[in-house]
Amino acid sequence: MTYVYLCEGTVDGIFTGIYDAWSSRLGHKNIRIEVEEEFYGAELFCEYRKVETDREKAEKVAASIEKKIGYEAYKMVYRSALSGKQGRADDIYRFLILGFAIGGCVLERLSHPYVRAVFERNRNVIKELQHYQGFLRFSELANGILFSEIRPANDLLPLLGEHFTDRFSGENWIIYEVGRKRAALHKKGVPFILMEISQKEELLEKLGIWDFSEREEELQKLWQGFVDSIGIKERKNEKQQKQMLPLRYREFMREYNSSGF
């Protein structure tokens, strides 16, 4: 008989999943851990165990991982946990037996398929955190609140919301991603919060806005009109600029949909 234990996508919630599996006492090679949302159906033979969400069990997984493992593998981790590729969960699961075993050496055991999946996982979401740091564009809203869209393919926003937390800690902003349809919010002076919204549209609505301010739809202009005057046709090269500002990063930049909201 195999165990299936189903959580949420998020760090809470596959840490507590990892909780409650280890907890059960049923035996690692019994247990697989799985993520709610990428669940496609029931198996002959398995008994299906809803997770909820406890973060005090979460904060309890991630302790342990930073006494036993180290502070390094705890990071490692989180990241791989925040990974849009499917088999985080069990991935994460299976590299922490060992670490727990070996303590932190395990970082070093770089043929071990676990250790490699979470390794692969981990630079996945740091190579494309660093790009979203670069790419993402705010907007100025005519409340004067800064706005951003995004679509990454891992889940970048608690990351992201703690990089411009630090950077504009005195601005008040909203990334939105539309994927995953939630948004971190930030008043300035205080920590970020991150909210479930369904629709771009309600945000706005809630926050009673719908246009950009005057100073912004002006500097819109400045700035598209400066890309287009530095650039030179004879030595425009299409392929490399795909390969130093992929297609995917471009969806909400202003250098190439200047079509507003």
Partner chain sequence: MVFAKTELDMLKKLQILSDAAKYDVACTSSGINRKGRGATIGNTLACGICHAFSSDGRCISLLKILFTNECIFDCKYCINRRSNDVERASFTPREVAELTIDFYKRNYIEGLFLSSGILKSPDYTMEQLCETLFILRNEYHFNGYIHVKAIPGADPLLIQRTGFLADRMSVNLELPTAEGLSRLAPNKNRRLILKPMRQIQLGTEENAYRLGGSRRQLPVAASKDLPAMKQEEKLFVPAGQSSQMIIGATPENDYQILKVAESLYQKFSLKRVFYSAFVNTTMDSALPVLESGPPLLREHRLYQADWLLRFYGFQASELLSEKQPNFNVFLDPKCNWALGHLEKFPVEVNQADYYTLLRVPGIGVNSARRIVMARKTAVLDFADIKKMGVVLKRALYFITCGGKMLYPVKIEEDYILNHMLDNKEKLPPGVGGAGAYRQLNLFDDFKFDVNFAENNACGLRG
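Same protein, different state: after the form predicted on its own, show the form predicted in complex with its partner chain.
Single chain only below; no partners, no other molecules.
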């Protein structure tokens, strides 16, 4: 018999799942943790248990990771929990079983499959995050709010929120995640918040704003002009350009699909 813990796809949800699974004492090899959105119907010989997300339990898990395996490992686990590829909850669980057993040196066991899985997720999230830190575009709405849309494979919103809070602490900005239907909202001088929003239109309606600012179109033209003229003709290399800036990032970059304005 396998016991499957079904948890919410958030970091808190996954950590709660780990807490419950751990304290069940059913034996690690009899347990699997899955996030709800990856669940496609029950399998035979499995007992399913629904996990109620519990902030306190999640914080306990976070604290023990930091204490027993270290901060570096915690960051890695945290990022893996944001990874968009199937199976993240269970990968993290396996990694933690090993980590709690042997401590901080788990990070050196690069060839162990449990460790490698988390390393790869972590690396993939970082890579995509670095891309979005660069390729995300804000447009200025008529009331001065900076507005952006993204569609990342991993759940980058919390990480991007942090990045832009540091960078644009004095601005009002919104990042809308089209795929997961969530937005990060930042008001000048206060920490950002995450909000479920089913559509961009709903968001704009809430703000009561539909137009871009007067300068916006001009600025986009200036930027487009800059990007066009900075390329060296003698070195033209679109293949390279595509490799470095894959098309999937360009959906909301107006300089590469100027029809959008």
